[in-house]
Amino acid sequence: MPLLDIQNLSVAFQTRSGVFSAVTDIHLTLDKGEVLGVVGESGSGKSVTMLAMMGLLPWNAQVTADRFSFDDQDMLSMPEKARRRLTGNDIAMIFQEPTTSLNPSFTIGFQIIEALKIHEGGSRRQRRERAIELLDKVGIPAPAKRLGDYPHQLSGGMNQRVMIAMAIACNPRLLIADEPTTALDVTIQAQILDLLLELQQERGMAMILITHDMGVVAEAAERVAVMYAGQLVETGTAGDVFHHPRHPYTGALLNALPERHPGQGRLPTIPGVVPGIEDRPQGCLFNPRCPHVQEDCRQTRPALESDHSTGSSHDVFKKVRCYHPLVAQEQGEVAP
């Protein structure tokens, strides 16, 4: 029984222009202690999928799924109070922008202690000691003194550490990290990623790492899910996806990595942009940008189907949404 089981998840928003399907046909499973990387360009639906899981979408969102369970508990049918308790204790999320995620009007100590008061209880002294322990755990120096600081008094990296401290406060079984290193400089990014992986291994948490950085995924994830325009286009183990990409979009993302083209002046890019509400193409959503497009790609939308091309023992995880997946020679061109 997987810890997280999502089958055929769709999220639509009612807008002035009509109903916009932001996410469709998402199938994800996650075992206890596993790290899943979710990658794709901005606008691919990564964050919307996870916000749907947390129950944090706005009022005009419509969420449907054939199955949406955590530890065999149906998250769509459970009462709202039970859902909030579950997402506060067993599922936690680190958001993209630490500076805007923290309330600027309250000290970081107040915000951590408030979360502990709601979910763990205990005396005021116990909550304060626990908050100091958490700040120390995430590497913030002089944690007792920092309790009285406001978010604007801390750097972006320190604020992200505060967000991590709040997320792990209740010992969650699943941690969702939404672009946890995007707004940070390179050296701080490495520190935050190392901290997350250390906490994940130490506590045995499952973790979903949302990012557009394929290098981060290669370093941290055991399995990878590639999203484009609200759909999963490829899933598999990290090794299979990186060494045997089957979807042209995955291949193009890998081909754009700087380390694959040392010494070159310009890196390969993917022409065009992710389609929005007004310009969704017929057929495969990637077909206007795909160098391998054929006529059937423009007619009907492909399904996400199992792929057994690698001959790996992990083929059960390998799926691709493409009529004409990359073959070995093309893989070598786009992902040497």
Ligand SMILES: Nc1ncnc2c1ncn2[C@@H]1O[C@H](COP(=O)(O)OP(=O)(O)OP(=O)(O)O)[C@@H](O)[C@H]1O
Contents of the next structure:
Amino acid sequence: MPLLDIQNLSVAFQTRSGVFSAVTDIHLTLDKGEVLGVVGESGSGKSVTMLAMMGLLPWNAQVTADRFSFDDQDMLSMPEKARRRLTGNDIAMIFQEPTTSLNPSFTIGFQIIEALKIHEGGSRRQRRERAIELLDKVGIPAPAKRLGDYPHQLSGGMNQRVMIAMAIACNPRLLIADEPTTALDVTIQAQILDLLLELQQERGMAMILITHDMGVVAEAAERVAVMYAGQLVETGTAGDVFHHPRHPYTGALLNALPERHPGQGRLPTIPGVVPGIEDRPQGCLFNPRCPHVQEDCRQTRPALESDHSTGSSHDVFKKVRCYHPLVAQEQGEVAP
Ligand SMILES: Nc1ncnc2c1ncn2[C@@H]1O[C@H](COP(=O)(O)OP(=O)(O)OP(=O)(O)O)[C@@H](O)[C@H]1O
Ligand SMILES: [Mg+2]
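Now the other one: the form predicted together with the ligand, given that the block above is the form predicted alone.
What follows is the entire complex, opening with the chain shown before.
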């Protein structure tokens, strides 16, 4: 039984000009201790999907799913209070901007100790000790001294470490990291990613790592889900998706990796942008940007279907949403 099981999740937003689907037909499963990478450009629906999971979407969002369970408990039908307890104890989320999640008016010590109070009780002294332990764990030097600091006194990378300390304070079984390193310098990005993976392994947590960087996913994830304009377009093991991309969008993302073009000044990019929720095209959502587009792609929307082409037919997770998936030769174009 998977830890997380999402079948046919959709989210629609009520806006001034009508009701629009932000994400549709999302299927995700995650086993205990597994790392799933979710990739896609800005606007592809990565955050909306995760916020739906946490019950953190604004009031104008409508969430539906055939199945949405964590540890075999149905998240959609459970009472609000029970759900909040579940997401508070067993699922934690780290956001892109630590400054939006840390309160600027309180010291980081106060914020961590408050979080611990909710989750594990104990005396004030014990919680203080535990806060120091957590800060030490996430690599903050002289943690006892840092407790009295306010977020603005720390660098972006240090604040992100504080966020991670708070996220792991309650020993979650699932950690969702939504672009945890995007706001940071490249060298700090690598350090934070290493820290997350180290904690994930040490604690046997499952992790969903959201990013627009295929390189990050390659390094960290066992399985990958590629999203485009609110839909999954390809899912599979990291090895499969990297070596045998089937969706032209996945191919284009891989082709944009700097390491695939050593010594070249300009990298290939994908022309155009992800369509917003109010201007999605007819047919395949990627068709206006797809180098392999054919007539049928402009007519009807393809379904996400199992893909048995790469010799990985045993993997039920290997799926693609495309009428004309890339064949070996075209995959070769994007190989390193
Ligand atoms: N409250 C809302 N009301 C209306 N539309 C929304 C709302 N929140 C998100 N959307 C739309 O849903 C779509 C998916 O957004 P989402 O934030 O999930 O993208 P993302 O993949 O996380 O992008 P990024 O990489 O920039 O974080 C976007 O078109 C966005 O404009
Ligand atoms: Mg996002």
